[in-house]
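Next up: just one chain, as structure tokens, the form predicted alone.
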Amino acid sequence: MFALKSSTRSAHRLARSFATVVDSAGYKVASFDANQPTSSVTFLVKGGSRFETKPGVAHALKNFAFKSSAGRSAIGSIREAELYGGVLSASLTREHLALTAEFLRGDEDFFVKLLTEFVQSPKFAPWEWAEYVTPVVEADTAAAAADPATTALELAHTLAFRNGLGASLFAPAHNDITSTDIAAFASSAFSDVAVLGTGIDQTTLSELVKKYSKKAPASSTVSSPASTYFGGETRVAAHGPDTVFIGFGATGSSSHNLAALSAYLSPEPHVKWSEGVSALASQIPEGTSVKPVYLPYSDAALVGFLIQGNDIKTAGSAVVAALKKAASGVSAEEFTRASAKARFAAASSIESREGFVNVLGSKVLATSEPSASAFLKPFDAVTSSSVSQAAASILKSKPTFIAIGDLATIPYADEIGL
């Protein structure tokens, strides 16, 4: 019990401090202050990679973040921030790209100014993609494939979703991207921003995107095709630690079940240096690793565990066994456990300024007032009984089961029971 009321003060203190979501000059902005002594602006964009128009466009242009634009060059983006002490960011989500500034309290005119010059006049120039963009792209692709992670929970988003969703976060190693396509696409993804501001005020926050702000938005053409879970099974044989992915998906918005049912099996423990407290965790044999995978977005959701060790089978076997038993029923204590569990994870997400930004950034996109009491209420729906029908339900239908690394040695879905 005093795990829930300790997350649920806490949710409480965050509504409070945050504002509502204000139209500035066609930008959605909305800011919250802890009176901390740094402040962070983010232009959350409704860019993300299912949105892309050619395969590897958008983790192009969170690449080309902060370069030329009308008002300054790359160079002088980055001098100037040095200047001040701030810091400069790029993030990419599947549906979002976030260009962010962190910086001292009160030097917010620089850094809303950078930021919306670069999403009003981009200069995309072809040399700065050749000279630098490139080899950035290049390094991340690679850097990704050579982490078998990495690689098996983007083959579980293709088998999963296929297309939208199921676009990778990465580049194709070789590919033919030019800067005409990067500034295509930015021009359809940067119709559709939201300002996000942390120790920030609201009103100084929307008068300075006003006041830099040269012109409205166009109207957002930026489309994905709704969600369609399919699942599958792949497997790639590859050096370094032997890897599976175990998952299911579900459509519809994210659901609350999903997260309790990951809280219900996770099997990692809540103290250093001890075992979980979840039946699953008792069964992993030692040297191998078992790390639960929630995976929510606007329309679905991708729930599985990441198995990496010497004893693949067996783990994987002790993870199917044990989704079976929760499908057949949870009881009260591991239901209140779970609950928690999963309710806190929630509401610590959002307190940084990061979980601010992805998990609430999307109800500023559509206008929905970024409340954390709001976020966490769906959570007092979930009841034990429905943990289990959540179980039972993904249980009937494709998983999606990747293996890489030592074929020979894998097994495949069905020697594991599914």
Second form
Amino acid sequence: MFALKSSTRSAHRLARSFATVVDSAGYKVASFDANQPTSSVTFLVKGGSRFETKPGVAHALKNFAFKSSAGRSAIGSIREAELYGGVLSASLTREHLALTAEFLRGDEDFFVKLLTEFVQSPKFAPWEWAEYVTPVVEADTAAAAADPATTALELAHTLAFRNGLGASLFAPAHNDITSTDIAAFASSAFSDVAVLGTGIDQTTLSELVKKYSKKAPASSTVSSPASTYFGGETRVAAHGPDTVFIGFGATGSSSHNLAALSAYLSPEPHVKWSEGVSALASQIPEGTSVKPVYLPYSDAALVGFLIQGNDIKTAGSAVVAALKKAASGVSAEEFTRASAKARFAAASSIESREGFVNVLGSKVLATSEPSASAFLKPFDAVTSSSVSQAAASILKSKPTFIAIGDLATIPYADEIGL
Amino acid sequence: MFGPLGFSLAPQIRASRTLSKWFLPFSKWYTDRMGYRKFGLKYDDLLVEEREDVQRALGRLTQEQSYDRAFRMKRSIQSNVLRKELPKEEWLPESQDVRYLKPHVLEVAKEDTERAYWDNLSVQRQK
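For the form predicted together with the partner chain instead of the form predicted alone, what are the coordinates?
What follows is the whole complex; the chain from before opens it.
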């Protein structure tokens, strides 16, 4: 009886405290506490590659995270965080830069102070850029260039959106970025900060942020042109598995139809070591993999397939045929399955820490309520006809076709029916 | 050890007005007698550079500073070969004899000390 009562009470508290946005000293604070044993605090800023002022500045800033600030040195931050058993990390997407600290409950005071200090008074010393950050940036770029799947997606964004979202996540291998460029970009990016906590009480977090933020954020902000979809074809000779990306872009914020379309066409199995159930799965030859790609952004989306393996031609033709079939109609039974799959993927994506930050963080930055139900609600409006309409409309636009690998064998876009 | 990290009474002398009044003329005379300015060098060009920390500090100079340093070195070596001071108009004026390298050496030393502190820290459980 008691157990039941306490559990319903905590459920009620959870429902109420699922991330309400509070403005604390110019920072938008949102937090939810699901009684996890560890906490995390993320400072999310509009510092993604689409906002960068010079190619690669966003990537450089990401790797500059937790270097010396007015309050502490780079080695001091790392060693002290180690003593607390915490993990400091930075992650970059095309739209946002997230600086995250994960730590045991009770250590929030130290970690919020560390994050606030870095956001408020980073030093960006030229020698830290030369001695510590440049090698990491170069290694990241080299690793990305060695992976055909990553290269394909980077090229796909460039061809699909050109500037803005088309900017690469990785700095060019030979760049002329200076620490002054990074400092200038950071000061405009850090002008609008969302503080997202998990496993930490909302009031505690906003009080800590208020306590440690000594000055209001700068007033200059970042900007990026509205996305336009272009599309195009490119072929790059490379070693490694033959890789092809076939994709289409759509502009506008609502892309739930595309999410459902991607789930509908996805040949990925629901059970490990089995074949997928979609019509496409049975037509993919052995030794070739087809992965659905669905990347939504605030004002555009890129949807497509990443095909890797020996028999690109058969797999690619099957994918294009499946897409054309979807454009002419989706059966009710298959639609139900795809809709449930897309909805589950979306719902489970906001459950993890990274998902909470990636998906709901942008809502917090826009000071709108980041609720899970509002995020999932648009899926109710998705119908089988709207999915096939979405397929038909993307097929009308110019495809984005990237081929990486042995160019003598990889077919051209028109040879697989695009 | 010589150089910026060595033992020095300069801060104490600078802090006292009487002492600096006594020592300043002597130090000016002595610096001038050292003669490096007659070869167009700055005092920081004389720092022992075969040390890891000074090497790291040298890497932190701006491009312009490193270029000028290399130029001064070359010019002074040339005068040494000729066994001759530079013409008087090329002597380094006192106003240009600034410590461009010392702050970086001190910064590097501070970083090394901090690393040693974190490496040798003994952690105690809070009671």
